[in-house]
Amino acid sequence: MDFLIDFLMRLLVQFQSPTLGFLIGGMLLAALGSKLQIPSAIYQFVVFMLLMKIGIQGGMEIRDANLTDMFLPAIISVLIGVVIVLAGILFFSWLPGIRKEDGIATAGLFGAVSASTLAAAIVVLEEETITFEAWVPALYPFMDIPALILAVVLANIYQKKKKEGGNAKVNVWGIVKDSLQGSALSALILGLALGFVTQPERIFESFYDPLFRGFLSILLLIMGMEAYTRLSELRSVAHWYAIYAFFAPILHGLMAFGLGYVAHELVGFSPGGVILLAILASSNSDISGPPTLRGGIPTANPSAYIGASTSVGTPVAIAICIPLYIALGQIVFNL
């Protein structure tokens, strides 16, 4: 009962926070028919800045950290991404009226990671004074890349078997290369490399860090407008996508929280790290995933997988999962 009260209080506070306020504001603007448009170039720049900040900070921490501490959380992250995709494909295979390619693409997108949710979670954890290892955001690619690769590989194998029979061959390295060359992962990996190899503390403290929250508010405003726009697309496909998009982030986060707790017991993974890992798992890709899946699974319907992710999955991850796992973490770890 105490957990439920704590969660509801945190959910109420979250609705009053600027983090969620900009997301809801964007949805309201779109619902009211506002003509406000934010150019895609600004959106791409904002995403680049956020990921560079996260990457540089993670790289600086990795430089000074014991890399063996990262090993188990990194393996767990890979496992989470793979399990989410396989479980999602199994779920959609049981349902009527779901095309195989659409189910695989949706599962892949929910197995991948959202940069906007990650950035929002970092801000909320800092406001709650919950500390975590600065390299935890660097677990992003360990979850994101395997999920996207697995989804594209399985979709291509399915399509080739339909056309060619049993002798299906898929260019796995080509998929890996495309994933690594995606804009979101490229920015994050660049930031990690710069933070690890160089000494960027001064430019980080004077430029990237002070601008982080402002850029995040712009990104969430854009995400809110996009979420409402995608709702009309989601209505055109099976309602199962909306049901999955609502419940899957919560279940994925619970699985990650449990595995993170194992890492906490075995290698001393911090409570804040466990919470952030759960939020990473509950998120669904809004930047790197869609273009990767568009190119890798061209026969899949974007209205299904992007509509489910953007219009339902991301708001659930930010509005519900962030306060949920903070409340759960405070109870489990007595924070």
Contents of the next structure:
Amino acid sequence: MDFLIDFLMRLLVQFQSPTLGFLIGGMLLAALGSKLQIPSAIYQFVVFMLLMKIGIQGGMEIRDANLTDMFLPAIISVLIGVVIVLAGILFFSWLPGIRKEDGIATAGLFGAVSASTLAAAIVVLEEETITFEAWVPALYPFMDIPALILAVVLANIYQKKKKEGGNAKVNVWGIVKDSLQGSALSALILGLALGFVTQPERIFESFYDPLFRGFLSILLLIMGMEAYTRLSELRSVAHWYAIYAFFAPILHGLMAFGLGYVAHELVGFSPGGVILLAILASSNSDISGPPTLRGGIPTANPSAYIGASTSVGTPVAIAICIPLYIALGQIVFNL
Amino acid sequence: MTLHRAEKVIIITEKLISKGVCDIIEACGATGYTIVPAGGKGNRNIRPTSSRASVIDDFANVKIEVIVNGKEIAEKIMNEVADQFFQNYPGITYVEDVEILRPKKF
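Compare with the form predicted alone: the form predicted together with the partner chain:
Now the full complex is given, and it begins with the chain already shown.
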């Protein structure tokens, strides 16, 4: 019983974080029909800033890190991405009234990873002074890309089965290229390279690091507004998507937490790393994944998978999963 | 001033597939095209024209205009775009008669 009360108290504290406040604030603004507009250009710049900061910081710290430690968590990340997609497809195939392609695309999006959730998680972990290995954010592509590729490949195999001789050739390299060229991943990778190769300490300390939290609050405000706007689209498709989008992130995170714990026991993966891995798994791609899936699975209905991810999945990952796994980590690892 | 008759094909669709559409246009023999951002209401959704941040930029709409010399090329472009994309992606295409000043350019 003490365990549960302790857990709930920690959860309550997490709910007061300003990160979450901005997300809910954005939803409220959109719900009340506010005319507040944040221009597209600012949104794109904010995404760049956040991923650049995460990348540079990772790159600077990787210089002194032992990269062989990364091997097992990277394999686990690939495994999580693949399992999430397969489990999601299985779930949707049991349900009535779900088109196969829509189910595959939704599962693919939930297997992929969200940059905004990652940034929010890093801020909360820093506030809690929970440390993690510098290369943990670099696990992002290891989970993201396999999930997207698997979803597109499976959808194309399914279509080929359905009508012989359809355009069944899957351009796997095209998907990898698409993902790496996406705004989030390319900024993250450039940041990692710059942090690793150059000496960016001064620009990092004076520019990227101090602005990080402020920009994240703007991004979350935008995500909140978008979440509310997309709700109407989600209403037009089967309710199963909303139900999946609510519960799947929590289950995905739990699975990743378990696997992360195994890595903690085997190779000493840090508690902060386990928490961050769980949050990565619970997140679902909201920026760069949707266009890749739209291109790769054109027959899937975007209202289903984007509505599920942006309106329900991302708010659940940020509002519930971040506090949940931090509280769980604090109890499991006695932080 | 002498003006010459020509056809203008207009394609309104998602930014995501604009590259594929432009490839078709060029393959059909047109020498150029114009792309402008678009918004409005269609049978799928309302697409905002405002500059408000949309999280996925690729799903914004564009209007692609291409002027060609002759109805055959115009119809070829429209047919190929519709065949290749309009089953799965939102889009409309129509053709207008226009008058141009310098036919050599097209």
